[in-house]
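Encoded as structure tokens, the following chain is the form predicted on its own, with no partner shown.
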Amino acid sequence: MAAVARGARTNLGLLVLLAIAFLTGWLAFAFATAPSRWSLIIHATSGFAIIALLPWKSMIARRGMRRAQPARWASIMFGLLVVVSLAAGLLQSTGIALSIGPLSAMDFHVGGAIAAVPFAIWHVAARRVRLRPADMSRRAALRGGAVLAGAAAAYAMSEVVVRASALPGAARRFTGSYEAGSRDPDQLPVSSWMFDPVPAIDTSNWSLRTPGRTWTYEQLYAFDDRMTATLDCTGGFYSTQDWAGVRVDRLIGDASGASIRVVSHTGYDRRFALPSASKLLLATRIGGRPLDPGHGFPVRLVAADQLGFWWVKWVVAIEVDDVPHWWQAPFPLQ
């Protein structure tokens, strides 16, 4: 019975830690400022705590393998996906391997976590963990605290080792991203959210719609508002570039409403609070030359202090309406 109780506590602890790791990972994706760093610390600590519990979980798994259980393959797949996500996360954070074949370590880390979600839901429903009063005791709390303290210490030590060993991970940004081609547009990676394709746009047939006016490419190119801003991509890289174009507040004039909706040629869109218009730049140039298609030609949004998926490319419309800026999915759905 004692082994069964320990197994139940281990399973419960793993499920809680997996939930924390998943939520803090997505929270880190939402910020390009300090909150990202704090969420990543919690994310990494929970990951090390999961690793610390794996030896106990392996013993539970071995006992389970001796019994005939329906849908055992789903439990095995769940475990494999978690291990893949953990391993890829370590490779990404240390910089030992930033890519695995054609995909990045971040792709495996995030992809493994997302793919594990339906198996986690199934696992909770099919293998319910029954809590007992002893599971919520002071002793159990102390044990849990010891695991978390050990995990935090292991994470801190890993950061020391990464820096002492001069691994690439020592130079990553507070968001976990690695520098790529700063102030060199030729070295700026091309990336898009999900599967957004790079369109071929002919500026002779293109225009930008804004409240009360339509702009041609030549009219927009004549503006020379400048901004140095860091594009931090959820794919794991960041790049600081010099951008030029026109501030969004110049384009919307005195339009009134609650939010600004920036729309891409592909249908992709993001909303911003109206007071932020003066901090948004609709860029026509990067590093003193016109954008290329992969980086948003003819115009793209530059949203300093926001992660890359807010930097809408191939913009065709800027709208102002009464919809609150927060009335949108935290992450784009296309």
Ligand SMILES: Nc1nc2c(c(=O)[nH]1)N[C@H]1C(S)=C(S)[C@@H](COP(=O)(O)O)O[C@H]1N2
Given for the second form:
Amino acid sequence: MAAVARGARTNLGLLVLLAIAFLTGWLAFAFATAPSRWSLIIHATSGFAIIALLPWKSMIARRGMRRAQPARWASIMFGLLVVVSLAAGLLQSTGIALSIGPLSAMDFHVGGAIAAVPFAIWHVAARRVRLRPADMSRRAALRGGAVLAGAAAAYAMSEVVVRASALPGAARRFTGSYEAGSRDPDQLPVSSWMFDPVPAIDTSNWSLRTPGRTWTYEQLYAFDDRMTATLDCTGGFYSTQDWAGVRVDRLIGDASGASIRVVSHTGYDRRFALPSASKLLLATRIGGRPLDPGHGFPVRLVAADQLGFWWVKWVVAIEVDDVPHWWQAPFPLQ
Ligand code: HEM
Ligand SMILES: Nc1nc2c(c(=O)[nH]1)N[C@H]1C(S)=C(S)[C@@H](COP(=O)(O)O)O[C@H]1N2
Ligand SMILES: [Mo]
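Return the structure block for the form predicted together with this ligand; the form predicted on its own was the one displayed.
In what comes next, the whole complex appears, and the chain from above leads the way.
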């Protein structure tokens, strides 16, 4: 009986920790400023706590394997995907391997976690965790606290080891990203949020639409507003470049509304609060040269202090309307 109760608590603990890890991972992606680090500290601690519970979990699982279980293969897939995600998270944060074949460690890390979600739901629905009041004893709370404290200590230790052994992870940014080709545009990776292909755009029949008028490429290229800003991709790299182009507030003039919608040739779009217009740059140049197609030619957005997915490439329109800026999917859907 005691073993069963302990098993139920371990299962519930794992589930809560997985939910915290999943949510804090996305939360860190929603910011590219200090809160990202806080979120990642909680993220890593919950990840290490999951690792600490794995020996117990494997005992529970082995016991379960002896009985007929509903949706067993779903449970096995769930476990495998979580382990893949955990392993890839550690490869990324230590820098031991930042890519595996054509995919980045972050692709495996986030991809594994997303793929695990339906199996997690199935796994839990098929076998309902039942908790009795006795399971929530002071003893259980103490044990849970000990697991969390141990996990936080293990995480802190891992950071010390990464630095002491000069693993690449020592040089990562507070977002967990690694430097790539700063101030060397030829070395800036080309990246897409999901599957957007690089379009071939001919500026002779291209124009940018803004409230009340359109602009040719030459008209936009004539501006010389400059900004040094760091593109930080959720795929795990960052790169600081010198950008030039035109500040968005100059393009929208005195148009009134609640938000600015920046739209790509591909349909990809992001909204920004109207007052942020003066901090957004519509870039025509990188490192003093025109953009190349991979990096957004003819024009792309530079949104300093926001993660890469806000930096809309191949912009064709900048709209101002009354939709609040937060009224959009938190992450692009294409
Ligand atoms: C099953 C769910 C997840 C688990 C158990 C998990 C666990 C982990 C672990 C153990 C690490 C290494 C921590 C370190 O040593 O610093 C890590 C790193 C990371 N994870 Fe997750 N994670 C999960 C899902 C996600 C998701 C969904 C995202 C984003 C949407 C995410 C974003 C990150 C980032 C950005 C890092 C790098 C942090 C750094 O290098 O400091 N994780 N994760
Ligand atoms: N139209 C469009 N713009 C986009 C994307 C996309 O998929 N489509 N990906 C974004 C993401 S996730 C990143 S990290 C940056 C990458 O810019 P780069 O290829 O110049 O490095 O572009 C952003 N702009
Ligand atoms: Mo990205």
